Amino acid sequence: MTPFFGKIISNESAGMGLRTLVIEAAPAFEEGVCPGQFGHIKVPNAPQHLLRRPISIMDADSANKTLTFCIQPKGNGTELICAMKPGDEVELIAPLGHGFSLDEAKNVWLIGGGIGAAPMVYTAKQFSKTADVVAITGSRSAEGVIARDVFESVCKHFVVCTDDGSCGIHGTVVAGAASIGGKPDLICACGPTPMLRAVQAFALEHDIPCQLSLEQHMGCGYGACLTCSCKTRDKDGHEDYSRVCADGPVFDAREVVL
C-alpha cells in the first residue's frame, strides 16, 4: 500500500480525552477494507517524529470513502494527530495488516477493552450483517463508553462493563461475557494485553473459537523492521515469533502466546 494524504472531515470529543477524526481516503478503498485493519498515520508537520502511528480503524465508510479513527493521545506524536482540524491533510497508510474473519460463524461476542472498542464499531456493522452479534466492551467509567449508540443500534445485545461501576456491570470484559450466557461460535477481542489473555483464557476453556487484536508498538507497517514481534505457537506446539503488523493484528487465540 502507498502512503496517500487524506483531508480531515471532522474532529470531534469520544470523552476520556478520545478523540474521533474522520478522514477522506479514497485510496484506501481500491481492495477494501476489512473489519480489524489498522491505519498508520504519519505525524502532521514535525519531521522529529519520524515513525508513524498505528490507529485501529473504526469505521469505514465505502460511499463517501472515509475512515473513522477513534485516538487516544498519550504522547506528542497523537496529540499533533489529535490536534489536526477539519480541512489539514495528513498522510497515511491504510488499510493494512490481517483483520477479524467472520467465517461461517452465526452467533458472535465481539470484545474490547478501552481503546479497543474503537475496532470492533465496523465490526459489528459487518458481522451483524449476517451473523446475530452481541458486544461487550469495558471502560473505567461511563464516560469512557464508546460509540454506544451504534452497537445498540446494530447488535443483537450490548453489554457494557465498567471499573467503577458507574456504568452496565461492575467488574471485567470477561464478567459480561460470563454473564450472557449460552456460548457463541466466534469470539473476537481487542484490547490491552491482560483482557486479551483473559478472554484468551475464557474461551479456551469453555472450547469457543477465538480472534484477537493485538496492540503492539510498530516501527514500519509492512512488516520490515520487526518491531512488532510477538511469541506464536503452531498446531505442534512450535514456538516462533510472528510480526503483528503483517502477520496480524488478529491472531487465532490458539496460536499467539501472552
Second form
Amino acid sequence: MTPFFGKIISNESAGMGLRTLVIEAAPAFEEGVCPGQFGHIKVPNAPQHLLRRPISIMDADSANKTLTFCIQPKGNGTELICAMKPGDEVELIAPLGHGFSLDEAKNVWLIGGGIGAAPMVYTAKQFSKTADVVAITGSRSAEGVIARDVFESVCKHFVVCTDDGSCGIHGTVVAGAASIGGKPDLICACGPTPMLRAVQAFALEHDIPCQLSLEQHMGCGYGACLTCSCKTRDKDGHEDYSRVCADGPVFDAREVVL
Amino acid sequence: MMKPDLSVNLCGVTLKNPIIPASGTFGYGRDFVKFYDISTLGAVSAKGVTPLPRCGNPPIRIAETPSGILNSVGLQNPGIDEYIKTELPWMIEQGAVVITNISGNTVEEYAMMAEKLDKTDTAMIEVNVSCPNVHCGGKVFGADPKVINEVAVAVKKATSKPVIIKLSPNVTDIVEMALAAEAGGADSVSLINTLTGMAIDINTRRPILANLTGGMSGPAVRPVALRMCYQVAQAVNIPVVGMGGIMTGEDAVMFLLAGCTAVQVGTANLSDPMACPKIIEGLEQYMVRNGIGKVSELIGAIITD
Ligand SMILES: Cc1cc2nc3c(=O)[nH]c(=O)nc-3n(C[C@H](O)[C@H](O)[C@H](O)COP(=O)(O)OP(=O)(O)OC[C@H]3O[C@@H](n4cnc5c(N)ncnc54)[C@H](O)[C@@H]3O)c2cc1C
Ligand SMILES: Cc1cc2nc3c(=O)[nH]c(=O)nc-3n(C[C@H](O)[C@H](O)[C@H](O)COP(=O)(O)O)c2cc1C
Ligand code: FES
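Having gone through the form predicted alone, I am curious about the other one (the form predicted together with its partner chain); can you provide its structure?
And the full complex, kicking off with our chain again.
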C-alpha cells in the first residue's frame, strides 16, 4: 500500500454546502474496498496542514476505479479539499480501517445521521446484493438528504427523517427506526455521538448485533501514532483505548464505550 | 558518480544510513511493513515503554497547529515485559536495528528497565527524561541537570548497551543538560523531544486536547531544534542525534551540518508513511548533486566564519 495521487473527476454540490467528489483511485482497488472504510486525504497545496483529513468512502466504482467522497466543509482543511476542480490532483491513502461486515445477516438496517449517511451508500449497494436492506437517514431538512436515488433503488425501504419535518419523519433516526417495526439481524450506524449512543442502547436492549462507525481526531490514519483513541471494553469488562483508524472506525456496539 | 556511502557509526553500531523514525511516531513498526521494508532504515526508535502497561490519556489526543502538531498520547504502551517478549523480537526479525525508548517515574525504574534490556537484542537504549519524577513533585527529570546525571549513571550501571539520553527542550539551557548526561556516562544525547504547547477551540472555549496541554512537534519547531542541536554538538564530545521538524532530505542535511551524527524523523511519519524512505532518498540525491561520497563528511561541516 502507498499514498497515491488521484485526479478529481467531478466535484458537485450535494445540497446544504456538501460537496460530492469523484476521484480516480486505481491503487485503492488493489486490495479491494470494503463498506465503511475511509480515505486519508492530504490538504492540497497547504504544507502548513501537516495532517491528512479522514473522509469516509461514500462509493467505490471498481469498474472505473474511482472513489466517491461526500464532504461537509468544516474548517480550512475540508474547505481546501472541497475547492478542488476537475483535473486537479489530490494525494490520499485509501482504503484504510476496518469497515462494516455483513457476516451472514439477511435483514439489515443502515442508519446514517447527517454526513454519516455517506458511508451507507456503498454499504447499501454492497449489502443489498445478498440481504434485505433498510436505510434510515437523518438530516436537518429536506435539502440535506443525500443519495436519495441510490437508497431508493437498492434498499427495500428508505426512511428519511428530518429535524424540521420538511421531509419524511419529523424526528431523529431512532424515531425512524422505531417506525419500521420488526427486528433486523444487523444494524450498522454512522453519525454524531448522541445518535450512536441511542442506536447502541436500542441494539443492546433488543439484542440485535450492531456495528458503529466512530470519528476521532487522527494523526497518521494507519495505526502508528496512537492519537485516535476511543474507549472500548472487552468481554471481561476490562476497559482500554483502541485506535479508531486501524481497529475501527467500525466497532461492535458491545465493545464501544461512548 | 558512485553510489554515496550513507552509513554512519553511532555509539559503535553501524547504521546503513543516518535516518531513524522517532519514538512514538512509528509504533513498533507493525503498521509500516505494508508500506515499506523497515530494514532499509538506519535504525528505529520504538514507542516509549514504561515498567507497567499504560493506557494513555483520554481523547482528543492530537491537534493541528500551523506547520506543527500537538500530541498528548500519554505514553500508551504494553509495558517493558510484553515489549521484550513480543514487540522487540518482532522488529529484530524484520531486520531493524532497534533503539528501545524507555520512560520512568523514578531513577530506579529507569535502571530496572535498562537491566531487563541488557539481555535482549536491542542495539541501544534511549532514555526519555521528559517524564515527571514522582520524587520531585512531578518536575520532569529532564529539567534538572543533577537528576539527568543521576539517571545516566544509574542506567549505565545497569546495562552494557549504548545509552542515549533524550533531552527535553523545555529548559532554559539545554547545553547544561547535555553536559550533565555526558558527565553521567551517556554514550550519546538525542534532541529535541516535544515543546509543551496548547490549543483552544474558541467556539467551545475548551482546550482541544483533553489533557489541556500537549507536546508540540513538526516543522514549526525546526529552527529551535536546529539551534539546540548545534549548541549541544559544539559543547559535548559524544555523538548527537538530532530531530525536530525534519520533513525532507534537505532538512536532514541541515542537522548533519549542525553536528548531528544521525537524525530522527517524527511528525513527518504522521503526514506521510513514506516519509523516512523519501528522506533517505533526498539525502542521497543531495550528496550526489554535491559530489559528497560519504555522509560522515557532512557531520559538523557547517561553515561559520
Ligand atoms: C473515520 C472518519 C470518517 C469521516 N468521514 C467524513 C465524511 O465522509 N465527510 C465529512 O465531511 N467528514 C468526515 N469526517 C470528519 C472530517 O474528518 C472532519 O470534518 C475534518 O477532518 C475537519 O477538518 P478541517 O480542516 O475542515 O477542520 P478543522 O476543525 O480546522 O480541523 C482541525 C483538525 O481537527 C481534525 N478534526 C476536526 N473535526 C474532526 C472530526 N469530526 N473528525 C476527525 N477529525 C477532526 C482535523 O482533521 C484537523 O486535524 C470523518 C472523520 C472520521 C474520523
Ligand atoms: C504522537 C507522538 C508520540 C511521541 N511519543 C514519544 C515517546 O513515547 N517517547 C519519546 O521519547 N518521544 C516521543 N515523541 C517525541 C518524538 O520522538 C520527537 O522527539 C518529537 O516529535 C520531535 O520530532 P519531530 O518534530 O520530527 O516530530 C512523540 C511524538 C509524537 C508526535
Ligand atoms: S491516527 Fe495514528 S494510530 Fe490512528
